[in-house]
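The chain below stands alone and is given as structure tokens, in the form predicted alone.
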Amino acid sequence: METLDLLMLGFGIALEPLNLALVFFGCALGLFIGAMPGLGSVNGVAILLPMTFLVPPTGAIIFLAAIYYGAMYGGAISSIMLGIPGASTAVATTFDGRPLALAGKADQALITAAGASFIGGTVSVVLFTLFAPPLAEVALAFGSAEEFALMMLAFATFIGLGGDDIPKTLFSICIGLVLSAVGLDIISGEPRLIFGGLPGFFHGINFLVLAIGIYGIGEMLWTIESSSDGVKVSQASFGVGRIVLHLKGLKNTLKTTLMGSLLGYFVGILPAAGATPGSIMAYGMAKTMSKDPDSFGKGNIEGVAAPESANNAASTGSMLPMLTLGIPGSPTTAILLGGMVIWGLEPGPMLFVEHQDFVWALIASLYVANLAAMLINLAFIPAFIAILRTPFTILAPIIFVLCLVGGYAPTQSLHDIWLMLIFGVVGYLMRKLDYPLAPAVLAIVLGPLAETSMRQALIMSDGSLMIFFERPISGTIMGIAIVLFVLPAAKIYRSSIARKNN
């Protein structure tokens, strides 16, 4: 009861009438960012983190986190409309919502994104409410060892992603894992893979310039070349109808989305993994699990349901560590916690008792920036069905404007641009000869943390790959992986035995 007393005292606040309008600001201006190539919602609320010294702090959080909030639902439009990530946490929901768009289903995907949001976004609220100090100690017994280990989960999941191809698929991976390690050696400071010395390469790749340069520029190469008598403009629709049509069809994603929920949410209550690995290994896990797998990458519906409910329950998770430990779960996290030091606010334990109200009503914000970012997403439907209808030759110069802004914003330096230019021929390349993009893509995503987490837990054991199995918590999460790689080599060996037999 202590706690619905606590809640209610924090909605009291939250929908006061300057909290509310910061929450509905807030969701929009997210909407704008996370739809944007290269802005994200990192970047979204370090440009407007000096705005908030005009509000009180509670509403300076609030106005915040709506921006967090908005940007996650935000980056599945672009991904869905353009084919270009708006950031790292949307690019498993390009997989299968760009082929729906291009289908004549962009409303069925952008709608089924909403939805599996709102529900991942609300499912991950709810467990922050009833088991904040339970799950911060879970997210203080994963060590450099238990991290590693989510990784292999998450390299595990890869295979799934290339089909039955499983040497392309490997290698893609290779691809990825190599351009993760580009730039400065992690543990001695050491330039690697810099060839030849090039400045542009010490920062490392940026991740945002290889997707953005695959899936934009390789994609509308690919799409000119395949389109021999024109490219079409999509057929879709929209109407009130389909609207309704379309939430009722939630119900057939509920499984893959609340597993996607529950999935996420506890990837981002872990330092340092944040919504991007959630995304992904909800991803992955949907197409292992599902009994169409094939359909995936090819417009399946549970493709955008999954990794949609992960990164939002994964939005919320990541601020349980930064408000109970003190530690941020995520980039975005990271400029929140910096915020509240500077409105002298101290994060740690001691804040649930010495700073209720500010702590419930951020938590009664995230309640109502669900919902207003759900209602704002659903009303700009009408203007993202627009851009479907834009003829191509108009189209595609655009794409190709925000593909360039894109890559220049992380970095502001002309390399990254030329880094693009060249990911796009090489990913319209791989289309041609059939290699999987995805793997090479979420690889350098997850490179840099798994080897992080790999290094780390080897010289805490002295050089022993003992340390990932002896453990409980590693050793489980391993054996989990070992089996996950071995599931589609053996499919592949049954159906090739099955061949023989007949």
Contents of the next structure:
Amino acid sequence: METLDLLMLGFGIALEPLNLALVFFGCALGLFIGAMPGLGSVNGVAILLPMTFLVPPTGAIIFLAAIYYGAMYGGAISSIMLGIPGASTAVATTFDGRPLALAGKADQALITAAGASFIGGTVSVVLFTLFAPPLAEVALAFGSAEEFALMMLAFATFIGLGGDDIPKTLFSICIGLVLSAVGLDIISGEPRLIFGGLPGFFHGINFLVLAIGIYGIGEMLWTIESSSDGVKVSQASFGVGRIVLHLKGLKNTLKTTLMGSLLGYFVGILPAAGATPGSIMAYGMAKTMSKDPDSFGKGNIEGVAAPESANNAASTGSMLPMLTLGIPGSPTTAILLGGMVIWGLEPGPMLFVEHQDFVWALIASLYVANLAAMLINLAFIPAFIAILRTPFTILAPIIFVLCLVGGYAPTQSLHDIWLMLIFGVVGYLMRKLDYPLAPAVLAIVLGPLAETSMRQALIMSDGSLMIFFERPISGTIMGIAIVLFVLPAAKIYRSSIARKNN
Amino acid sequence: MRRAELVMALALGVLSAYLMVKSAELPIGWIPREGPGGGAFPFWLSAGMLVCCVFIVLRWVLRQSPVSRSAELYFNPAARGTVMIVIIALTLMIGSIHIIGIYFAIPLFLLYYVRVIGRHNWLLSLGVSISAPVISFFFFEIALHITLPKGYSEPLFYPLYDIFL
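Now show me the form predicted together with its partner chain, since the one above was the form predicted alone.
Now the complete complex, all chains and molecules, led by this one.
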């Protein structure tokens, strides 16, 4: 019961008028930043960090956590409405969110995303409250071999995502990983893959450049071509009755949502993994376990529920190693960590003893932020729906401009804008030939992590690949990954035999 | 469609080979006490890309993939012109950012797209083209302190900086 008492103490602080106002303000701000293509929770938290000097430390961290939460909800909005992932964590949401919006079910997709995010957030905050210290120790057992195994698992789930053409899916993964290797080699520090000696390649290729190129410019070109016969973006109607209807419909996706929440939470806890692989794995898992896997990617509502519950759960989960061990689980928590250090709140095991009131106020504020973000999100859905009513010939150029400024903002280099255009055009040409491009975007996000962990593990084992199979945790994860790699191939083989017999 | 599939697979195969050569500029073998060389990761993945291309061509020969059986045209003839115009307009817009800056390139692009391609009336076209850069300016430069590229138009913004920053 001690936990409950402490939580109540936390609520006492989190519900103070100033802190409550900060939660609502932070969530609203985060929602808008997350909904902008190109800007995600990392940008939001980083940009607004200095503004928190105006309030006391606890309020400041609560504010930043609320932005983080709001941005997690907001990422889904541009994924669904524009088909451009607002942040890497929302990449998987585009797969089914976009088809749903095109079919006139944007309201259902948005409400499901909000509902699933709420459930994911709540499940993980409850788990966080109950099991914080013991889970932190599990995360410590994760070395580079385990990290690499986890990456392999994430890649294995991509194969399931890519559709039937396995060589094209594998090609897409490989090219994403190669593009992630551009820039300075992380271990030796030597420059590599500097095409034409252009200085712009030294900072590597930001995943946003590829993501916005493919999902922004490529997608728009695709839509322009397919809408030339007069096909228009379908419109969605909206009303209070439909909100209630869709909220009731949430229970149909409850199983997927809960699974996504648990998976997201555990992946989120692991250092360096974070919300992106969590949401992708949840999507893959939902597809694999579904009775109707073929409907995924064509507008299955479970394809929205799974990644959205997982990315919110993971964002809470990734705060756990940050608070208990001082190891950030994601780039955003790394910045939060920086913010805490500025305020003299040194994260680590002692934090729970020395700054008990702060820790519990933060945990309690996560409950509040979760509720606030959902309410604000639901309130703004009509405005988001209105975007879809805009004629395509006005919406398209505005989206191009958004892509441009959104792609420029993170690195502030025009070189990246040119790359974005090239990726967009090439991606559009490849997409016409059924090359799945999502795996490439996911691979460029996970690439640096996968490479570092693989090389570190190989250095530890002096070149023996057995390190990935000998250690119990990494061995188990590798085993699951290999099964997932083989499964789709076996499925295609079986169906091709069945076709021959017919 | 069938020809496009082969051309794309061959082009990507050449790209893979080029990436292999480029990666090999760094050591790709095992370096004692340092682990795999810096070029190893991209080198073997590019090799993987090449193998995938071989399989794609193989499936093309066997007519296994749906696109290699398709008799449709690669470009929908009705849309080819519009797509090309949009790509050219985008290229010109990005190119002109270097010279006239983003706050002049954006309205020109929007005006062209909404008025000429979209055939909307002047009022709407001008409204969209003028409000977009104004909103961008306040959101990026004032609220987020992110400077967007202005090319030679930079001096025109000095008075605005004085007022808002």
